[in-house]
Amino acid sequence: MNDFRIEIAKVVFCVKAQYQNVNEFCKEYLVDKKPDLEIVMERIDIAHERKINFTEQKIEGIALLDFPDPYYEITALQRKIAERFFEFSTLLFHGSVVALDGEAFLFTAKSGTGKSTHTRLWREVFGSRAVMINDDKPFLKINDDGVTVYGSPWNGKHRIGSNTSAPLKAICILERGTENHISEISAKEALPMLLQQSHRPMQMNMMPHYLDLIDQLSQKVRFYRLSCTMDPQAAVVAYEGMTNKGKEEV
């Protein structure tokens, strides 16, 4: 097997993988440290991910498309790490997250809505002040001090992200619109999105802990809904709305 160690969200995993491709995929997170946990990838994990892929394609009504085994092993590793992270009060979340001046803003929405496009606008408007943490699957660590968002190797099809972290300022639900408008919403309004976009445990005995983490997350960050165009002004409207800063401070 292909053995290597990676560190994500300050947890070191010793991974025993079937294929070298997994090592290469995680190269920005490779470390030489004492592991906290061991994850062994097996053929059955690959078969399980292939089955999930076919099931999702059937539900979406698209032609069945298969992938090589290393592709499924990379996905299976993400799933196994997400499962183990519940032990560290850390959630895998689906969204695109950008940090500005050291504070992170996470944008989430249905696939194809434009999360990546919107965070690209932040980089265009704010330049070097804006740092992409992750464009697809960041990890959120929840503790008494708040929520910290960490990058991960699973950073979207364009591989946009960095091995860094920042305190999470807000989570914003993104919607396409004909004009740019942002409004704060309650934790109760955001709850369906939190449940839909976070990784839920496969083991039912972890479900109470997962729900507790969701509850803590809803209390520690603020939530917004953004209706926006693809104009750069959308980034300014979003930033001002989530920080209460005027244009003279942008």
Given for the second form:
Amino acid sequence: MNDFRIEIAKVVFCVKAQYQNVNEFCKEYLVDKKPDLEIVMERIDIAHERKINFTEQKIEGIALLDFPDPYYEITALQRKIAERFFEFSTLLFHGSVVALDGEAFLFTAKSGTGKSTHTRLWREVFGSRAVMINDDKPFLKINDDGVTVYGSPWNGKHRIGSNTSAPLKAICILERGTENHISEISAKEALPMLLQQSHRPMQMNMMPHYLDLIDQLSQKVRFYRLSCTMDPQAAVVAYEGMTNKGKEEV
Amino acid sequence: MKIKNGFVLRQVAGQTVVLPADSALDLNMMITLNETGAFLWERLQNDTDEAALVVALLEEYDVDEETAKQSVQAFVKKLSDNEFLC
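Switch from the form predicted on its own to the form predicted together with its partner chain and print that structure.
Then the entire complex follows, led off by the chain already shown.
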């Protein structure tokens, strides 16, 4: 057993892992603080993760690839931690999050649509004003007065992100297009995406609480749909589309 | 007839949403209900039949019997076709 402590979204976990790779993977989040919760990784968690991997590959219709156990333990830990975060009013979400001047924008879409490419354009266009919070699996904490997005060790295949947080201003559904266009959509229209792109509870009794968190999230941020090219202008269109709306309100 | 176990009904983003409580992956079974649908769903949590649902609709809403019958039949058929009932 390999014990270590990590702090994510202000919660300290004591993790008892099977392999050493996991704490190397989480190294930016290692702390020496009193844990709030303990997570014990078992062989069965790794086997379960392997099964999920095959199911997802079948659904996506791609060749079935297997990976070594330590790889599965890293994603199994993500799942176990996400499961415990419901009690902290925090959701694991799939998307690429960039903060500009301290306000965060989350782009979500199916894998392969170009979320990471789009947030890379933000860094190109806005330079050091743009800070990547996480490129794949950030955590969203639902507070009374808004939503805070936190980085996590699970920051995508390019490992882009930082152990930081920012208030979440908007969630944007990203689609590839031949020109750049953004429009605001209703929470109702965004709902199927919110359910698809967030970690849903494995324990049945957590489902009502999860749906309440989704409901609160739907009321606390704005939603947009962006159709975009891979031209840097896409970042400008997205940013202006999501902030001008805010200015009108003031 | 009644709704099978294992579904959660909740108000989310201004809609009444029904989700299978134990689905880790498959969201195809997610449905949203309008007001009448949600009303009938609640009644179908306990064993009932079409005639009783029509009576309940007539008591709750200002509709004529023929409309209520058609609404109930259509809703029950939709649930039955999608295997929500037992």
